[in-house]
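Given next, in structure tokens, is a single chain: the form predicted on its own.
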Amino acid sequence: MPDLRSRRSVSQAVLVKLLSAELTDWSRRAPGRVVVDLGGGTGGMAMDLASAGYRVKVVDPSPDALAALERRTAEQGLIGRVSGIQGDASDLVDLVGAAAADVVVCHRVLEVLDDPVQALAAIQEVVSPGGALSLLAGQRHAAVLTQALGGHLAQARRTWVDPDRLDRDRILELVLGAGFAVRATHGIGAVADHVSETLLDAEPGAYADLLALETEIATDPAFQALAPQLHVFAVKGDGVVGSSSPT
């Protein structure tokens, strides 16, 4: 019987695993159970967090995504733990309230915004003192490599010189500039995103090995720079952790 876990992206599984570990460690010092998931869509991350005991407010501009979120919440028996709010980063404070969230999740959103500085300022205002930020953002180097290997060389060159494309240094600069202290960084998908689903289905133990490998290399700076996504876990305010970024 095929391993049903292989139907889920290994990268997503690694992200959930790493974020859960960071939240568990953080909550020992600053317990909190209210999460705002900015751009959370149909609830891919919200369902995992709600199942772990958090109350999650998903903020998303798409009414269709929020309708799907509502159906998914009911199907998984999480009514009362997950709710949807229509909106985006520009009106986040008005929608949620200042210092109203123990954790803000902002995954795969920052790189598509016109003003990431403004978005992170809004997130910082929404997070309570000592609260946490889980940020996942796409990176330029991986996009260039993927486009080039796919034969889209002109597109790869445009991506390389695009000043709005983010990389590890710029992402950390934005997070620190918004007043967060970085606790951990993880590269997501550096290897897994290049492994075919066919291999995972056909090779016994491949899923477990790939999951272990991705977890092991996630903190390596070289793999982080090449990963399609960089995950940053940070906390708001001084005195909780150091304010300098990890090496």
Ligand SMILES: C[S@@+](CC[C@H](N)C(=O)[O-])C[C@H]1O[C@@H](n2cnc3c(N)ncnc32)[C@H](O)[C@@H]1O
The other form holds:
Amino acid sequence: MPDLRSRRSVSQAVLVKLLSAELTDWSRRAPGRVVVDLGGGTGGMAMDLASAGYRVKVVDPSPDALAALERRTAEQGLIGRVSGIQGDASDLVDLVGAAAADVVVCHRVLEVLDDPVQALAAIQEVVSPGGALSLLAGQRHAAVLTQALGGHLAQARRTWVDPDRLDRDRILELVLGAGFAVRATHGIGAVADHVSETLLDAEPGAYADLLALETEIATDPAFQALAPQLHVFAVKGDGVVGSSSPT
Ligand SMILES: C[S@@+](CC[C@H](N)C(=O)[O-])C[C@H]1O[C@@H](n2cnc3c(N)ncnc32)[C@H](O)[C@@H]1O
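With the form predicted on its own done, generate the form predicted in complex with the ligand in the same format.
Now the full complex is given, and it begins with the chain already shown.
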């Protein structure tokens, strides 16, 4: 479970809660238990998903991250449910196989890749028909705000004009362009990432209030546009679950 006292953990807790709800709803209609976590790093999300009964394959180019993943898997008694595969997004199909995953998780990775269009095409190929994508990507507006408020004004201006920075519209365009139907979108960290840890430590009940507030505003389009991260839950094609407009 996430550390309940840090700010990032509020965002992580909201993400886990929202993703769990989407997966529960989706798996009623398209049951499947194999998750590929692309760029899954040390396995923060893999541990939660494996504990919930999924078999998780973490694909990541970093040997250090995969070594930490292996240690963590053993510590949490999840051997056999989590495995690490060293490799790059550009080799995803060769590494895990076409239509081999019921769910692909791609959290905080798209923005570090040279070619997000190619990566999403590869993800689409490894997701089985009716399978799902959980995408979390960093957004331009929040980065500009954070950099400017931190006094890094020149950097904030560079971020603002950087054509490779993602925002809600571009992220949805990429997901839809890859052939996924968007079922839900959530802003992650819109408030939680700005609340001081001192407040959380000092005020009894502050963590619970912040968690509730973040969960409530996650589906609001204005907060989504401002959130540091956008979460998109989407399904491949429109056959099994049916598409819905992004909310
Ligand atoms: C910011 S971390 C995110 C880790 C994890 N997904 C999370 O949400 O905590 C970015 C991860 O992407 C991985 N990564 C970097 N370049 C990659 C690539 N070309 N293909 C796949 N993963 C990559 C890094 O090794 C790192 O583990």
